[in-house]
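Here you get one chain, nothing else, as structure tokens; it is the form predicted alone.
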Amino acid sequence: MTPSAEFTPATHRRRLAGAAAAARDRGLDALLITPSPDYAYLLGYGAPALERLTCLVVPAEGEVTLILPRLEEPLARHELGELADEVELIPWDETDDPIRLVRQYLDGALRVGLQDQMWARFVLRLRAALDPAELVEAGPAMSAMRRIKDADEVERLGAAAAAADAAMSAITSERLSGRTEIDVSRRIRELLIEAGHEAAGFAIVASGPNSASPHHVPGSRMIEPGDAIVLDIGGSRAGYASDTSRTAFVGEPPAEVAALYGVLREAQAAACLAVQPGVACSEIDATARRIIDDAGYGDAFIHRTGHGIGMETHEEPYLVASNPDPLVAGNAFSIEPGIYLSGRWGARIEDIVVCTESGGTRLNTTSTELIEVE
């Protein structure tokens, strides 16, 4: 079944119930969204972000109001439809200033949660105007709740691997020595969007010595024989995000190659089985980063195990050393070791996987063997 590319929003009533209740929990009188994915997740529209503020207003107790500019009211009207009968809008004018209407609804709040990704013209607005009320980070109240995927988010991260799935089956099926790397970035981008997403966010591909690059950006190095290639794609389908990475060797891999590719997948393999709840996200990492030392590659794994993602591709919770926090059921997020030799070649598998009552849930499906390409 397709995912529909709204959610209900009795969806939206819970999550703004959710946001009030967060920001309680922490001993937050208010939560201050501005348009992001935050705000997405809880109104179910993405306002554009503007020089003019559009600010949510979320209480711990009491009614949510939405400060807008006035010319963006009959988006958010259309937008919100019934919601809009139970969120106040308050449509500013241009001669008016929106960081008093804040101020006014925040009704004498002293500690607030301004939204992580607010702009910084906003913030030092409002810390001026709301001293001496604490400003801290909305984050982890909205992580809170985020980071706990339901069964119909889970059903639109499903069908955004299948995509991203669909499209990396295609490009490592297609013949890809005398290609330059943007040349195979660009189709693998219209591979994406003909598999279903909305929008194709990335497509990196990392030939030859690049490939030891973990974030390169395609380039006119043009892919031979004897090259690892690293494909890392993703892209947005139903507001949801996909991210999956592959590596390709053109034409048949040296034995060195071939061992090395073995450790990194049997590393990849046992960090997705440990997935169970109550896990430490760190034990996740060490878990992939353990078979890797001990193979003698501790040194070229050098990024975190993986990343929550959501409506975001990068979010909570992120799979690495320093983070203490256990994995719950409806956590969702990448498993993704990798090793680097560097001006010489790398590899990484990355697999989007749920935490579930049970266990670990691969979304991506497509085989981790190393795939041998013309």
The other form holds:
Number of protein chains: 2
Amino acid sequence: MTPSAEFTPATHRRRLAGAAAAARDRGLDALLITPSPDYAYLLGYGAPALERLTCLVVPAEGEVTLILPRLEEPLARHELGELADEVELIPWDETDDPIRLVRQYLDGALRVGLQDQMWARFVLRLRAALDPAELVEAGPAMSAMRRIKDADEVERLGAAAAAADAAMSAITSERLSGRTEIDVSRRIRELLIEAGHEAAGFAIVASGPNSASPHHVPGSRMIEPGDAIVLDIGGSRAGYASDTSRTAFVGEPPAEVAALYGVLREAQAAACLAVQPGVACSEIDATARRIIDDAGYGDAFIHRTGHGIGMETHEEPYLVASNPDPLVAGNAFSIEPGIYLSGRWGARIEDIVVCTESGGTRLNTTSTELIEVE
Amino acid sequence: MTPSAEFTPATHRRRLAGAAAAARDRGLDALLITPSPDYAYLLGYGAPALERLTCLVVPAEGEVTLILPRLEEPLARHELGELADEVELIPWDETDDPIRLVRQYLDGALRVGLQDQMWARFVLRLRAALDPAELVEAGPAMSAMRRIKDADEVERLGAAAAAADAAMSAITSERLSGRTEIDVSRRIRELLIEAGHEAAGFAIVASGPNSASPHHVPGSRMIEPGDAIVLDIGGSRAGYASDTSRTAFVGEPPAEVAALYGVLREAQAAACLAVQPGVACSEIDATARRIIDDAGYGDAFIHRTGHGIGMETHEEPYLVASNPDPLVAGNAFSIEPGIYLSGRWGARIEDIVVCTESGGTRLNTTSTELIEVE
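Same protein, the form predicted together with a further copy of the same chain this time rather than the form predicted alone?
And the full complex, kicking off with our chain again.
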């Protein structure tokens, strides 16, 4: 369940009105929002995504309706608080057809946006029931709002980043050799919670040759002298995500590692410095990539430079070569180039950066140097 | 991430072949399976559901293909082990269009089943790219397999149930009054892990009037004498779910509570006894409902009698009035009638039951009596 954001009812009223306006701007008659971060963003509480349909109907004009299983109604009423005065709750019983209820409350809408993570089973049933309405992605409308963080959201991202930094500092002060990846990963999860996260989301510990696998799942490998270790950790605090990566080395790194890490560090710093309103997302990616390419390791940087972050760890805007969108003040995203030499070692440096009117502000503040550990 | 089931490669080969056969049986040319319990069931490891498309293409005839982001390839190859010899991995780069790759590997398929929980953004893009192919739900094909548990799966469900029972016995031996719901819920999560779950899934603690809300989220309410407390707890062990509910009462229950609880207990026991191959799911629901109806509390039993359970806490078959499917040996499901008196109190009793050739076997074995606690 998405942690409650606990913003004021006024914030949620503004967001609901913003969603309706975003729908109008895109020629949509309504948005259908099933349980997801979008749902929690609009209503302030996280409902579980289950086989029983819960669906918020946000028309471009008119009243907002929440269609939900009757057994979820008491919880929804409690969580909505005074917002329940403005959202009509329509509970359905176990033998009712909730798709028919959605059709009824859509009231003839001809162009309907579906929440990005809505389950296929509901999409396919809605398609049949709403024919000939056109079903399109609600993602662009929702992310138009969500990708621009207000001051309160930036503060929460900052608090989450500070908590992740504390956990990163703590784990890299411990002896890591002689421990398995999974043990270190479990320890990081504890440290993430101790540092103030409500939930530990992930704790990648990729050691030795595993450090060349960007999304390695920590396993039984024992960390030993001469290992590079990619640590990519994060969680959720007050409804907002943290995500930071650092690379450690057990003992003194060989010259090749130190040199290549220096290239990576330069690329990451350059990409952070390039952040300005109006600069294309693709250009931030290109800034990091050019430096790694020029050093002859372009093929080893096998992923995009970064992803937006907010209530979700991955959201708009994506810093990828194919995204021409210009950055605007309030965007928050990771900058995380990596270099991966298959079967040998890898490294990644990741900070969360907020775009402000005067450039990028790093929310993660631990040193980006290669960390020597025991 | 879904925990790895760690079955043998032979099991996964059989499941992949079964999925292809289930597709053929339903006139489908292929199934598209995105990260989900279906994905883990087939491949033996859980990939994260993310904005980057990972999609297993299971044709009715021919070779299985796994289209995945390049940065996920090392992990997939590692997790698949020898199964990687039979699944062709097609990695895509950050600026590639993975939807086009899916179309290419579908090779002109005209009727395609989509995994139930596939994200709407992918469904809508596939619809556009695969036109004029017909897109239908893959759920019936996948659940035809998954709803029938083999001996190994029943053993895992039994081990998970035993762990949940241990946690339930432990928490109801503790003093509960004077503690908040959220504190008791946190304690249950610890107990679920101590008892052998890899992950604590949920720990509903609904006290006093909150016990009338079936999916109550534990809050700051202090438990006090005279409270009914619905405890609904579960987690995951070796890839399979547990889920059990018991009702406790702080001090001696008033006569009305004891009497109504007696009706509930009779209804739950009767529904368990009614389990036999060939009996309709709706009939199990009706068995419990008739007893509560006859006592005059039909309106207070506001949800279905149960849900299937396996790798997911909620899956087929559902024990609901609208489901005429007959039970077959190997089905595993909850039987969990409840009575909810809004604003006053509620109660629920939930066991996991497996249908065998000779009737139902309860996997939860703690007493179903109303538990007096301090």
